[in-house]
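Below you'll find only one chain, the form predicted alone, shown as structure tokens.
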Amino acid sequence: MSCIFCEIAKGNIPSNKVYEDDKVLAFYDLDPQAPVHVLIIPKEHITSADDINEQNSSIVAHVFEAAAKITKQLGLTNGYRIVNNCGEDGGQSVKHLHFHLLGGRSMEWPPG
């Protein structure tokens, strides 16, 4: 079974990259839910937040380090939201750990 985010991380599927280093890739979401909507993915395949463990948990810290760089790069000085959907009921549509970085507008709670 092929993973679309693994293929994007390998460069086999094009994306509109915002940030990349040896551990993560960030690119614009094709169906943006805010003026700025970036997906941040680990290059290593981790299916979901349920699969984070002692061997791979450092990647989550690195995702948030990358997010701080990305928000500065994109000028999100007034705030932003980072979301992770986990599992079917959580709304996870791609079975590869990823984080939605949303900004450029005021965010509501609950999300809407």
Ligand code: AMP
Given for the second form:
Amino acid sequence: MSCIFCEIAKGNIPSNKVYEDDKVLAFYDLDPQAPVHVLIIPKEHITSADDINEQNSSIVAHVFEAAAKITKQLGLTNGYRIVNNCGEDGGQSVKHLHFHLLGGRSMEWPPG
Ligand code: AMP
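Requested next: the structure of the form predicted in complex with the named molecule (the form predicted alone having been shown above).
In what comes next, the whole complex appears, and the chain from above leads the way.
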């Protein structure tokens, strides 16, 4: 089954890249919900947060390490939000684990 974020990770579909290392890729969301809206994805296909387990959970720490670099790179000195949508009720539309990094404006709580 083809996965759009796997294709982006392989470079087969173009993205506006912000950060890349051997394990993760970060790129600007096509439909930004904040002045800064970046998606951070593992290059390895993991369908959702519900599929994190003892074997693959280190990638989540790596995503947050990358996020700390990206926020400094982008100058988000006043804070930001990292969101993961999981499954239907969580509002997940792309079935490849990803974290939304949102910044550049004040965020509301609770989210809708
Ligand atoms: P979610 O609804 O949490 O699954 O988020 C999926 C996100 O991927 C949405 O915010 C989309 O705007 C974004 N998106 C989908 N396709 C692309 C793409 N080709 N490049 C960048 N962002 C995308």
